[in-house]
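Below sits a lone chain in structure tokens, taken as the form predicted on its own.
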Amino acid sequence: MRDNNIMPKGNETDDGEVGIDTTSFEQVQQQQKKLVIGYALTSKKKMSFLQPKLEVLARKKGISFVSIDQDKPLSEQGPFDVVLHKLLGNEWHDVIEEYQQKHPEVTVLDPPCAIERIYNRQSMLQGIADINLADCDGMICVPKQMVVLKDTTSSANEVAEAGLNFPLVAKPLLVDGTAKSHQLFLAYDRLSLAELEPPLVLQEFVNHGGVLFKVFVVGDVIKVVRRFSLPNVSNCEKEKVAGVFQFPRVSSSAASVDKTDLDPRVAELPPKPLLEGLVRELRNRLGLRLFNIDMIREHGSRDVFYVIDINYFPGYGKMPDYEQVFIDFFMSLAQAKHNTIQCVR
């Protein structure tokens, strides 16, 4: 947090008298608490996140967003109170890690080593099934899955050995920010696996009534948005349908089901205690503060949920009131830093 040493003061007039500065105490406090956020985002992420409403609210709170120049050493820029980033590549990760070591007083959202874990779908869901949420009004599971690194033709036998049942959801192994990394396919039979391009993850499809829950996390705040997803696959379909089919994208706001008249047994949001317990565990295990969880409810069940994906710094523009949520989050970071400084003194 920047300290501009601004205090109310008198102004000497031409005749030697001292006039009173009309700057209000509130204005002075706001200037003193100015928060500088350096951001390194792709042009697409910048456009979706730094919306005019967010910037207006930020200015009112003394928060300024400063673009980080990737062609210059990061330590020569700023000074920053917070670094907000979503860039890929080992070179950038090295830059951030070195910056963290030299500037421990700066809050980095979030550590590259923590982000890397959920960029790989093999490690993304590890350990979630072991989370004990027995007292949280529900159960969290993960679908059975296996990784195919090279040959999808020979993976048919491995699928059977792993105990996976068709149809299978096929997802690219790495989440690298490209549109291709979010392309999902549904494979109905063994022969269709040969049409898929490795490396990928094969995940057992779970019937869920065609509704997906996107759980957005910003620090301690949790918001849930419902989205349309694939409909259930019947046993008759499994026997008659063959081949590979591409998933429609379900993340856009156009896919929202919040104003749709659906069976409440399908559309009812996950219990609040379950979400709070899950998010708390994931924050601690992943070391992240900005992420979202894709969840589905097992069809026919009220309290059995599957986590199928985790995304770092997702499209928050699709989250209701994200602007105010982030302003409050940034202000809480400033307050936490101020409290730490006071304790040290």
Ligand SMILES: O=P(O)(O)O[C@H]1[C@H](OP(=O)(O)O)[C@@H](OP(=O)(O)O)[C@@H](O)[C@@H](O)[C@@H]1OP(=O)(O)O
Contents of the next structure:
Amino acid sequence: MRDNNIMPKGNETDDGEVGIDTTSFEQVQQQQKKLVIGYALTSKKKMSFLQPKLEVLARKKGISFVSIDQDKPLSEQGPFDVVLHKLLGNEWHDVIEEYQQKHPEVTVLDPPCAIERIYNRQSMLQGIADINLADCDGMICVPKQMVVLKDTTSSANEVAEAGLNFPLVAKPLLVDGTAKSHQLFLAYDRLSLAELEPPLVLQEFVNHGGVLFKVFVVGDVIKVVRRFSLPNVSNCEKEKVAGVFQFPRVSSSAASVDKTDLDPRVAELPPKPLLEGLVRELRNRLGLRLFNIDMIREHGSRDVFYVIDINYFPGYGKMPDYEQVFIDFFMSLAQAKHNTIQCVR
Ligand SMILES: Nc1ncnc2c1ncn2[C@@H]1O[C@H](COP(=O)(O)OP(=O)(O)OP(=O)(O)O)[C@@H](O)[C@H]1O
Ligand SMILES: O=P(O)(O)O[C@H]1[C@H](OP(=O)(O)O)[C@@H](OP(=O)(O)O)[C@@H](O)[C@@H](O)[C@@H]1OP(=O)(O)O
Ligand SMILES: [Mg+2]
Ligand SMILES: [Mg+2]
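After the form predicted on its own, can we look at the form predicted together with the ligand?
Full assembly next; the chain just shown is listed first.
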């Protein structure tokens, strides 16, 4: 956090009004702290995240966003209090890793090794089924899945051995930000597996009534929205249909779903204690502060949920009130840093 030595003349509120100055010297000093956030984001992410409302709110709080030039050494830029990043490739992750070692005082959101874990759809879901959420009003599962690294033809036998039931969702093993890594298929039978291109995970399709819950996490804050998802696969369809079908990307649509037109048993949000317990565990286990969880409710049940996907730095622009949530989050980082500095003194 950078100190600004200029003393303010008035006591300006968030709305820009100037009132009678009743602020203590210490409070004034506090208000003058600046938070510099260096960001390295794709242009798409920059457009959706750094929207004018966020920048206006940030400016009022003394938060500035500075674009990181990827062609220059990171240590020669800044100084930054926070580095916010989502770029592809190992090279970038090495840059960030090295920078964090040299500058432990900078908050890097988030550590590359933690991000890499959820860029692999196998390690992403590992350990979730073991999380103890007794007394949290529900149960969290992950769909049965297996990894296919090379030969999808011979994987037909392994699918049976692993006890996986068709239809299976085929997902590219690695999420690398490309459109291809989000290209999913539904395979209805053994023979159709030969058409798929490894490396991938084969995951049981879980009927969930066509509604998905996107659980956004920003530090300690949790926000949930409903999205449309794929309809149930009936037993009749399972018997009759063969082959492989590409998934439409229904659930990434910008629109959240209004619950009024939906069956309440499908639309009811996951219980708060369950979400809080799950997020607390995942935040610690994954070592991430910015992520979302895609959850579905097993069709016909009230409280059995499946985690099917976790994303790093997702489309927060689609999260209600994301601007204020982020401002509060950044301010909490500034406060935490300020407290640490005082302790050290
Ligand atoms: N096991 C499953 N059972 C039922 N539906 C599923 C399953 N896995 C995925 N889906 C459906 O497919 C969609 C995409 O799957 P998933 O979220 O795993 O892919 P993704 O490419 O990581 O998506 P995102 O854009 O959220 O990163 C889900 O939102 C959901 O609608
Ligand atoms: O494109 P959007 O802004 O919606 O964000 C999507 C984001 O793309 P971006 O990071 O390139 O922006 C995706 O990231 P990668 O897996 O491809 O790295 C992934 O996190 C999606 O789940 C996000 O959609 P959401 O699930 O939040 O609806
Ligand atoms: Mg998803
Ligand atoms: Mg995903």
